[in-house]
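What follows is a single chain, given as structure tokens, in the form predicted on its own.
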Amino acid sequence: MITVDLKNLYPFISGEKLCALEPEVRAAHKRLEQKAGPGAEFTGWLDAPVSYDREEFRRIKAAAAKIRMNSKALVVIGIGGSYLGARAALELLRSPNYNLKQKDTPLIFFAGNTLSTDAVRELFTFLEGEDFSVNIISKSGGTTEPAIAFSLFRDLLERKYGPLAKERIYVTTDREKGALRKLAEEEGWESFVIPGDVGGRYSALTAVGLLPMAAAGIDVDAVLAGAGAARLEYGRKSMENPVWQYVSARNALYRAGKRMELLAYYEPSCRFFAEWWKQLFGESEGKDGRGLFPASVEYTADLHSMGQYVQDGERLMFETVLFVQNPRGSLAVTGKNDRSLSYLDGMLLSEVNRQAMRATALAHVDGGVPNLLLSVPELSDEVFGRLVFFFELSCGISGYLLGVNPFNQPGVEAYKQNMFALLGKPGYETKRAELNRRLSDSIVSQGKNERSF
């Protein structure tokens, strides 16, 4: 179902050196699956498209249905890998125009990912007047922007419609612990488990990504099928395995001095997939010093923009072509009005974006860019769920090769302790003094170095 194709690659690494990848690749996929390496208490995501609770699956498509009975909206709230999964589902299936679009299902807005005033105001003026409903989406609960945004929200639907607000905020939350399991057990909201095993950015498959998914239409069962075939295909120990070719190319490239990895799509609903890709494998392989810099390309737009820096820049990347063979329509060129498009008259524009494609790998290969293509046959509820465990066993398999723990993010918390002191949460005077000093003590410095010039 997902093919990759490495003959782009092979100008710069040898298949000699790929191959001599596999006994690691093998000890990596190994320690995986055994839940022997480091951060395996988090490793649930290998089983959940196969041991999820139907119970509670039952439940979601429930919720789901209720959602799109009552309601015209629904604002997921959420951070990361709390709405990346989700968001990615809903433009690459349905649309990144999906709220533009007649449809039987609500409006579906995501919130709790900025701190921007006027994002939250111009979402406040669509809900006006119209019937919505909240998804909460938050481990702990004590992450501050979806914190902030769920309080404004909640007062709103609680000023719409007083007591019966508690019948349309939906909980996504740890199943035992942290500040949103218990207010949700103390104000009666409906809830939903975050897995303890699973991590943010490996939670696209569970409640997390799959009540919006649903509420929007989408069919979770062929999702979760689609994950559950790519479980058992990807699980093969051999070079034939597709993720083995991907995890051992990238590395191979990494260790010959690549420094930047470039997801690059040729459509444009696969944007926010790429933004779920970039923090999967930012958040897991950026740490102790180490790890691809994961960054997106949308072409043929980015052509003529970045691709002049692809081109000709630095040599530090190399491209991942993520690649739909058929789109869901079809649609001719006609020349009949530019006779410079007369060569193209008839030739459909599927065509012309797959040969947009070869054009430039030929192009970024010539200018010293490798190019590893990954291909999948058509954008479907089924082939997400393969894209999503496919890049997720990718991310697992390749960290543990790079040596390191690809489960955690220690380095996250530094601008969140900083935030927390700036803001002046209780307990954090000490470093509030400090960061302040800091500050002022920079503004002073600028002050001095501006009358030096």
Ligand code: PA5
Second form
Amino acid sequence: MITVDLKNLYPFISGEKLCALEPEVRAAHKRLEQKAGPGAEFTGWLDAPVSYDREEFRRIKAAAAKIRMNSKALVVIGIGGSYLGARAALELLRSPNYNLKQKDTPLIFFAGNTLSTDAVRELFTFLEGEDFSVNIISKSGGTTEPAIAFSLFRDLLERKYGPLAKERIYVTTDREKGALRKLAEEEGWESFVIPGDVGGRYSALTAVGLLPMAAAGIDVDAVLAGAGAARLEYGRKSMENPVWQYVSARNALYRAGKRMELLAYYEPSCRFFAEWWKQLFGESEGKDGRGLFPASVEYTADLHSMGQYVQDGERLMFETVLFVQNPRGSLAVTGKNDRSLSYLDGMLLSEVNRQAMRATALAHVDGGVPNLLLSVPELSDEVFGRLVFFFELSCGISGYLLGVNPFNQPGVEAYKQNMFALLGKPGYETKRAELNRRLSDSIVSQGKNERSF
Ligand code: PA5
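Next up, the form predicted in complex with the ligand. The previous block was the form predicted on its own.
Time for the whole complex; same chain goes first.
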């Protein structure tokens, strides 16, 4: 279902070199499955597609049906792993223009993923005249961005619906821990669980992603079935396994000096899937001074911008192309209005896209950019589940191969601590004084630097 084509890797990495990694990949995969590696307490996602709580799954579908019935809009509040999976699914399986074309399902807006005043105000203005519900998603229950957004949208709901507002709040958080769980219990809001052994960026196939997906009319049974099938298929311990092929290729390229993996896609609906992928790999592998930098490009649009760098700039990167073989519909090019297009007359636009992909791969290979091709037959609910599991498993194995813990994210704390201090959070007084001193010093030193240049 997901195929990996490595022929445009071989000019750079020999088949023997790749095969030589087999014992390490096997060991990493085993460590992951046997829960014997670092961060093993966060590997519950490995079994989630089959061991999920059936009763909760039924409640998720019931809540989605209620939202569809009583709300014109659903505001999904969350950030990082509590945001990107749902948005990736919505755009990939419905459309980046979902809110313009949906009919029987609610408009879906994402909030709490920035600190932008304009973004919140715009949504506020829109929602004032509409019936809406809110799904607040936070595993820790205390992340600043979603906490601020939830507080604002809760206020709006309560002003609009009074005591009935509680019927429109859906909480997705840890089973026991965190401020949000406590609040949900106190207020009697309907709530769903992010399992303790599933970290944020591995949680797309739990209630985190499933409730917004179900509200948008996505077939969540099919999504989980796809992930379940992938779990079986990619559990195979062999170089025939597409996960092993992808993992070995990217690791061999890293060892050969590549420092950046560009996920290239040719369908705009994959944009947020690429954002989800970037978080998954960036947060999982980028630590201890190691890791490929994950970036993404949307082709063919970016061939007219970033394409120059990819072809001809620093030779830092390789490309992983995520290609969808069959679009949902078909459209033929017409040459009748433009003679310069007459050679394309009658050709399917999807064929033009496919040839653009093939042409680009060869050009980039000639420019020194290895190219891995990952193809899926189409973008269906089932394929989405498969893709999520494929990349999660690849990421877990890759992290162990790299020698890092792919399930923690110590690096994201640094900015948070500084932000709390600067915002005057109690307990951060000493840090605040130190940061303010550094910030005022840096203005002076900037001046000095300018002079020394
Ligand atoms: O992968 C992760 O753990 C993070 O990206 C989190 O998902 C993100 O920081 C949001 O955290 P929370 O769900 O606790 O609000």
